[in-house]
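Just the one chain here, the form predicted alone, laid out as structure tokens.
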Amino acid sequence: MDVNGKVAIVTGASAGIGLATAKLLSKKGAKLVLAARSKDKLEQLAKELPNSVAVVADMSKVQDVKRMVKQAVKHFGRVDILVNNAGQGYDVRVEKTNPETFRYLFELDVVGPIAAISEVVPLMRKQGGGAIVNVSSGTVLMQLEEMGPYSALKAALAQLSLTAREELKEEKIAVTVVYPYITLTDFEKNTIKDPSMQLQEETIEGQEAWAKADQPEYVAELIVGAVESGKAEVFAHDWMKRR
């Protein structure tokens, strides 16, 4: 898909990967619906990017998701692209997983994106096609200690995405999963952590991994490239690909 002139919803657009993706889409001529919980940051970004509108939305709340899509249609009249990027991490051993925390993150990392898909697909169907990109995580391709709950959520999102891709391919709606590697954003700072565990970035292995971390602009290029190509899966690095 050529993104020039297309209407794109980007969730988690106020910072990190979402912010970089919004800027790149804008540079390529897309019209933007900028969604996140940070009202001030969104409104400032909307002033900086032409043909954009800020929509304050908590992706863990289905009503907010529905309102986000309705406001997109009200403002631009259509939705061509959905980038489900908003999410939060959870570093904890499986045995110490807090069920309430896990349930909240399930709503944010899985239910929110699926609710957004449910809202935009009928619109895309009427328009004759569209592109949906769901940002998963490279952790789903590994078994990393203290990351089981988070990777399980992102694995669920990936599986649902690939199934939706099969269901929608005849209607020219391409669903893509992007698997980022460690990225230099505030994601780690905002990750919910078990206070008893050692911070990953403080271990030798963690330090080595962070030394190879990607810039958010690099991941944004992968996401926008996924919109343009319509590929099923996009990996941040070739070594991450399934064998």
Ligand SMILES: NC(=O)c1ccc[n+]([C@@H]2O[C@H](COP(=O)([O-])OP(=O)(O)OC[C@H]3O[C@@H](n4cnc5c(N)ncnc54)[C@H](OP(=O)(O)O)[C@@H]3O)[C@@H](O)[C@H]2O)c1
Given for the second form:
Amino acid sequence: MDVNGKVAIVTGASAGIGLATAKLLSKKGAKLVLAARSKDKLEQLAKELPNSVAVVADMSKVQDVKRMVKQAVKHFGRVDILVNNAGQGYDVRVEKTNPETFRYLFELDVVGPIAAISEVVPLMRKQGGGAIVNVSSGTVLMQLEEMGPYSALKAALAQLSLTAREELKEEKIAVTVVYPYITLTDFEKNTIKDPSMQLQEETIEGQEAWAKADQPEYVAELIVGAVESGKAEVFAHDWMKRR
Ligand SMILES: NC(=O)c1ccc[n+]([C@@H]2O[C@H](COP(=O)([O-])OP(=O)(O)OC[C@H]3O[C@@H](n4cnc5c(N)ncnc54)[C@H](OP(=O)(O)O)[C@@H]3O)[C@@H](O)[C@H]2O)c1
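Provide the structure of the form predicted in complex with this ligand, given the form predicted alone shown above.
Now the complete complex, all chains and molecules, led by this one.
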């Protein structure tokens, strides 16, 4: 899909990968619905990007997700692109997982994206097509200690994405899952960390992985490239691909 002139919703547009994606889509001529919880950041961004509107929405709340799509339609009259990017990490051993924290992140990382898909697909169907990109994580391709609950949620999102793709392919709605590698954003700072992990030191492997981290602008290129190509899966690096 050529993004020029298209209406795109980007969730988690206030920071990191979502912010870089919104900027790149705008540069390529898209009209933007900028969604997240940080009102001030979104309003400032909406001033900077032409043809954009800020929508404050907590993606863990289905009512907010529905309102976000309604506001997109009210403002622009259509939705061509949905980037389900908002998310938060959780570093904890499986054994120590707090059920309440896990439930919240399930609402944010899985239910929110499903709710957004449910709202935009009927619109895209009527319009004759669309593009949906779900931002998963490279962690789903590995078994990383202390990342089991987060990876499980992102694996659920990837599986939903691949299945929705099959369900919608006849209707020219392309659904893509993107697997970013470690990316230099505030993600790590915002990750919920189990107290038992606070004193642990970074391993050599961990330090090496961080040294190879990507910039959010690089991941934004992958996400916008996914909208343009309509591919099923986009990996941040070839070595991450499933065998
Ligand atoms: N950075 C990495 O290493 C990495 C690697 C693999 C995958 N990812 C995935 O990439 C996506 C973007 O992450 P990032 O690196 O850009 O992280 P980030 O810098 O922490 O940004 C997260 C974004 O999500 C929004 N968000 C968080 N909770 C929200 C909620 N309840 N409702 C609405 N928006 C919410 C935040 O905005 P507000 O706080 O304003 O709501 C922010 O815009 C996430 O899905 C993450 O899992 C990141």
